[in-house]
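Have a look below at one chain only, the form predicted on its own, in C-alpha cells format.
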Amino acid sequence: MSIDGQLPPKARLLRAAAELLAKSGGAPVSTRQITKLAEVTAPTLYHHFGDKEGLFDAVVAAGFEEYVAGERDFAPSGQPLEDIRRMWDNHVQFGLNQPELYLVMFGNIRPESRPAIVADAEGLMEEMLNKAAAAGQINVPPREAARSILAANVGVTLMLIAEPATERNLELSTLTRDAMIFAVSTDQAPGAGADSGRSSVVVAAIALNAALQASNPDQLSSSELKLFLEWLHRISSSNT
C-alpha cells in the first residue's frame, strides 16, 4: 500500500485510514499504522481530527458526502422508477471506483449494530420511492421497498468488488436491479392474475399515504393526520 505523497497531510490521513480499515478484516487499526502509511506524525493526526476515532468518523463522513453527490448528481426524469435504476447504477459504480472506501462504509457490519450510514442511504432511496408511491407505481410502502432494494444493491456491489476486475459481470447488477424494482412495482406480468400483487385499494392507500406525508395538508389537524396515516399504513401493510 502507498499513498500519494503530493496530497496534503489531511487527505493522506483520510486515505490511509480508509485503506487500513477496509483491509483490516475487523482487526483494530492503530494510530501508528495510519501515520506510518500517511507519512505524517501523530501530532498531525491530532491536529486535524482530535484523535483516531475522529479520523474514522471523518472517513465515513467524507465517503457519504461523495456517495450522496453521486446519488443526486442527475436531474429527475419525472419517472421515479427510472431514477431508482439510475441510483442503483450510481451506487454500484461508486463501490467499484472506490472499493476501499465502500468497504469502510458498507462492508464493516457488526451483529445487531446497524450503521447510521445504512439508514442514511436508505433515506435517500426512500425519498425517490415516495415519489413512486405518490404516483401509484409501487405495491409496498416506500420504507420497505427502500430497505429491500438497498440490501440487494449493497450485496451485489460487495460481490462485484470481491471479484477480479477482469472477471466482473455487470449483467448481474442489471438483472438484480430490474428484478428488485419489478418486485415492488405495480406493473405485473401479462396473465399474472389478481392474486399476484396487492389490490388496487392497497396501491391507492400507499400513494395517498406518500402524498399526505409529503404535503402535510392544512385541512387536517396533526392528530387527525396521524390517525389517518395509521389507517393507511394498516391498509397498505395488509395482504388483501
Given for the second form:
Protein chains: 2
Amino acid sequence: MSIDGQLPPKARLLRAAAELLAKSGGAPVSTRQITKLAEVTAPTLYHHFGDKEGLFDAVVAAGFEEYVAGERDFAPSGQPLEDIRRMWDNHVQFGLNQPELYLVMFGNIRPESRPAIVADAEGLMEEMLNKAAAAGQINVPPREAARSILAANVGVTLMLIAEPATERNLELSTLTRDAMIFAVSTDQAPGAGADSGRSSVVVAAIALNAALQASNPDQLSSSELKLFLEWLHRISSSNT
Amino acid sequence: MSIDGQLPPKARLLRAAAELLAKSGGAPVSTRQITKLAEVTAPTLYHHFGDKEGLFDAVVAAGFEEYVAGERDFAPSGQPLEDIRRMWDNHVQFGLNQPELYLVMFGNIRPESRPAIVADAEGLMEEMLNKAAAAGQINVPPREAARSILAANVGVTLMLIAEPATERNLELSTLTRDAMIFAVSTDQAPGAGADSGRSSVVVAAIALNAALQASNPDQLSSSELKLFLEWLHRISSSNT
DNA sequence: CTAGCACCTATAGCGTTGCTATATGAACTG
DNA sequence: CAGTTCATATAGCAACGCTATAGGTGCTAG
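Please supply the coordinates for the form predicted in complex with the DNA, as a counterpart to the form predicted on its own shown previously.
Following is the full complex, with the preceding chain placed first.
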C-alpha cells in the first residue's frame, strides 16, 4: 500500500499520483494524499512539479506515451481506413481501461484552453488520414476529417465512461465509428444527399494534396509549389 | 453588480450562482462568492440546496429549460432529418453561448455516474429520431442513433469550446453533423468505388487532371486554371 | 581538509475552500 | 398565548493548494 522507498522522491511522487488517480474512481485527489503515499512533504512536490497541475501533467504525459504506443503498435494493415478503425477502438479501450486518466487527458476541458494532448491526438489521427487521402479514400481534407473523427471518438468515449459499467454497450462506439469513417470516405455511391456535389475533382485534389505532403516534387520550384498548393487548397475546400 | 434585494434568498442564490458561473470563464466558483453576491450567509445556501452541487444542479435545471425550449421552439419542418440538423446546431450554439453552463451540464463527467441532463437530452434526440424512423428515413434503431448522434454532438461542442474563440471553425460541426445524419439515414447506396491504395503524387495528379477536364471549378480564374493545369501536367509527366 | 555553493527536502503556517453545530428570529397553528 | 416549524445568522472545523523560510546533503575549488 506504499511506494517503493528506494526510488527518488520525484519518481515516488509520480507513482503515488498515478496510483491514487487510478484508484480514486473520479473523486478529486489531494496533494496531501499524494505526498503522504509518496512519503514526502509538500514542498518537494512543488519543487519538482511547480504545482498540482504540473504533477498531473507529468502523469498524463506518461499515460499519453502509453496511449500513443497503443495507437502506433499495430502493423499498418495497408488499409488506412481499417487502421483508423483500430485507432478508434484503441482510443475507446484506453478510455474505458483508465477512465480517470482519460478524464484528466480529454475530459478536463476549460473554455479557450485546449490541452496539448488533444492537439497531439489530432496529429496522430491526421497522420493516418493523410495515408487514406493519399490513397484517394477520403473526400474531406485530412485535417478536418481528423478533427471530426476525433471529436466523435472523444464524445463516444466520454459517454461510455459516464455509463454504469454493466450497461456499457460498445455498439454505440462501432456504430458511431463506422458512421464517421463512412461519411468521410469516398467508398460510397453518390446518394441524393448533400454530399453528391462533392465531385471527383475535390476528391482528386485532396488526394494529390496529401501525396504532395509526403514527397515534394522537384518539377516545380518552391515558389511555384507554394502557389500551386494554395490553389489546390482552394479547390479541395470548396463545399458546393 | 449585485442581486435584486427584493427577491427571496433562494432566488437570489440561484441568480448569483448563474451570474458568477457565466462570468467566471471556467474558473471554479466558490460558495463564498455566491453567498456574498446574493447577500446571504452560508447556511442559507445549504438549507435550500443541500450542498454546492445541489445549487449547481438547480442552476443547470434552469439552463436546461432554456436548452429544451431552444430544442423545441422551431416548427417541426416536416422533414425530421432537417429538424435533427437544427437540433444539432442549436445544441452547439447553446454550448458556445454558455460554455461554463454547458461544461457543468455535459462536461462534468465522472465515471459510472451520468448526469440526468444527458439522459434527458438523449430522450429529446430520440423523440425526433422516432419521427424519422416512422418516415422510414432511418436504418438504425432510433435509440442507438440518438445516443450516437448525441455523443458526436457533445464531442464536437466540447472540442469547439476548448478552442480559442478566434479559431473556432463551425465547419467541424457541420461536417460531423452531416456525417452522422448521413450514416444513419437510409438515403444512401452501397459504395462501389474501389480505387485501391496504389496511389502517389503522379496518380493523384492524373486523377485530378482527368476530373478537371470533366468539370472546371469556379474557385480558380481561367488564367489561374491554365497555369495550374500546366503545373499539374508537369507533375504527372514525371517519371518518379 | 575545508569553504563555498547548488540542490533538495522539511517545519510550520497562510489563506481559502465546502460545510455544519448551534442559536435566533419570524410566522403560522393549536 | 404556547408550541411548532421554517428560515437565517454567528462562529468555526477540517481539508485544501500552496509557500516563506531554513536546514541538510553532496559536490567542487582552493
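Between two forms, the rigid core is defined as the largest C-alpha subset superposing within 1.5 Å. This is a predicted model, so every value here is computed, not measured. Residue numbers count along the first chain shown, from 1.
Undergrad: Does Ile34 move its CA by 2 angstroms or more between these two forms when the core is aligned?
TA: Indeed, Ile34 is displaced by 2 Å or more.
Undergrad: In whole degrees, what is the turn of the smaller rigid part against the larger between these two forms?
TA: Relative rotation between the rigid parts: 39 degrees.
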